[in-house]
Amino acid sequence: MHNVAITGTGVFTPDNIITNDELVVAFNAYADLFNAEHADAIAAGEVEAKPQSSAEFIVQASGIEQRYVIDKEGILDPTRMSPKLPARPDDAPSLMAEIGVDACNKALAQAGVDAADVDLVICAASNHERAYPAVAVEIQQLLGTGGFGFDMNVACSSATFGIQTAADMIKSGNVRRALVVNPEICSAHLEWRDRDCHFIFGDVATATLLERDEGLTGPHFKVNSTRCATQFSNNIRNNNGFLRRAHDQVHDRRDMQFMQNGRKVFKEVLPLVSKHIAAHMADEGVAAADLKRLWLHQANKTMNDYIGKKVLGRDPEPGEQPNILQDYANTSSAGSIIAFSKHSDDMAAGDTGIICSFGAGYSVGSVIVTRA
């Protein structure tokens, strides 16, 4: 059995930000177009009007503030309410691999490896662009690594998920380098009409480059130990997929992009997420006074709160548990690495702290992590 350390991050931004005003600006330009066209049936009680959101609103629904978009244009147009990401012919590099792979180089230059010398791409996220090929498999190809790639889902947690899977082929020996690469586009899986959610996701990829820990000089992290986890829940789904045309839905469905029943998400997953970072710190010898970090999945605020506070038992220092998604949004598997990446270079050697993403499934994945 080998040793794993993480020896590198990347973290790919688009380059439009949404501020929350000017979301509230389209999405009530919206609700008034709606509200006018079924004015009618509204008033007859047939029709729910759309109620007007505000930044205030969102701010304390969920503590973001702006969030990164790969288009802007389209998700602000009253009348379209989605982005337009133009198709690309089969020969062009998809969408999802071109983010994904400058994620990667990022990654693979903080730790000085050359793509050639990766063995396994694992592309872990919320949505993949196609069933087939994989995309991580383009990933390899774009970037020119060995060995082989697969895709994986596990919604929020796809990205600890991907690494506890990259750690135990590089522990058995199958593999001596991996990149966990989170190519997440959720702006095309939100519902931008829905004021409960319209303001809850954004853009990005990140990339984990995980190596054999033997003979590292450079800055790395040990990977202490793995875990995770997952109990089926209805209250967050995505209904859409490629049975939908077989089922005549192929018409404009609200179940077809992501859908939460925030009340019980809340109620059910704290408590699910707070026991199993506890069970496993428990398991590994890890007491509350020796996390100097929590990089946790970057979905709300409260959450984070509740969270920080049952593991550690107290409300966090600041910088104990980082929070991006005021920047970045809610973006599912990739937020937790966000976290880590840019807060991380500060820890002195032999720190140790927790990698923890969850969400849909319910699904929860943990990495202890230390300083070398």
Ligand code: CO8
The other form holds:
Amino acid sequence: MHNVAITGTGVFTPDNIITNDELVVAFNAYADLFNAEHADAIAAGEVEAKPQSSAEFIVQASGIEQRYVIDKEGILDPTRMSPKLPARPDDAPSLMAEIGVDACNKALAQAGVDAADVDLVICAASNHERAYPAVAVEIQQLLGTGGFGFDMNVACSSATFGIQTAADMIKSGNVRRALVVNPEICSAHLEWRDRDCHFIFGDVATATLLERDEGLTGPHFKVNSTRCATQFSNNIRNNNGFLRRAHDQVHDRRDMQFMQNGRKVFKEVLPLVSKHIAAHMADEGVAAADLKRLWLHQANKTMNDYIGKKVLGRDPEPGEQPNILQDYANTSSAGSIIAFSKHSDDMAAGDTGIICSFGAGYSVGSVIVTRA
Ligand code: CO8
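May I ask for the structure of the form predicted together with this ligand now, the form predicted alone having been displayed?
In what comes next, the whole complex appears, and the chain from above leads the way.
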């Protein structure tokens, strides 16, 4: 068995920012248009009027202040309310592959590793832009890595489940270096016309380079242990899929985009995650006092404050549990990796922390790392 290390991470951040204020102006204009168009049906009680959204509610309920998106214009157009991402010809790089490659190149540069020396690419994300060929195989070709690649999807936990999969293959000696890539184009599967969720997601891509921990000279994190868990729930669900045409469901339907019962998720996922982290730490002999940092899934600030307090047994000090959701919103599986990538350089040799994701499935993934 070999030891495993994280030697590089990379983040692709889109150029466009949508602030809460901009988002709410567009949503409210859409709601006004909808209500005017359906005035008679609303008056007859056949259709529910669309209520207005509020920037104050968004920041208070979630902690989100803005989000990055690949296309801003389409999302903010009250007559469209979804990003406009032109279809690309089959011989051009796909969008997921393009932003994934950007993040991978940053991770490779940080580690000083040539793409040709990587022998596994896992593209782990909440949605994949086509059924096949796997986006991972396209990324493998665009980067020029060797070995093989495959796609996987565990929604918000795709990155940590991908890290466990890659780490296990490195441990066993099957591969020496692996890239786990998370191109999350959340804007394309968010329902921007639903005020309960229109503020939640943003776009990003992250990449994590894992290597056999042998003769490493640069700064890195030892991967001490990984743990994954799942428990079925319909409280976060998206019914879009390849049977859509066979189901006669090709028309515009609410359940073909992200849907959630946010309150239930909040209540059910918090104890699941707290117990998962506590059990993982206990089994690995890691006490709360040993933990220097928590890089948590980035869905909700109150949720993270609660988990931080449960895990540490006290309120986290500033910097101990860094949030990035105020800038990026929820970026599904990429959130904890953005936090790790942007808030780990200052850790000293011997410092231990946990990367933890949670979300749809339900799924929880944790990775205990120590700075070398
Ligand atoms: N403006 C004004 N008022 C609003 C708005 C708005 N935009 N939205 C809702 N309200 C109203 C509601 O209608 C409700 O009114 P009333 O009390 O009259 O019924 C009131 O505000 C309170 O609403 P909620 O109970 O919904 O508000 P919460 O305090 O629960 O906050 C949250 C909503 C922020 C969604 C919160 O419940 C939450 O964060 N829950 C946890 C969710 C979570 O962690 N989910 C996991 C995310 S899923 C994931 O990470 C990946 C999934 C796969 C990727 C998909 C990519 C697209």
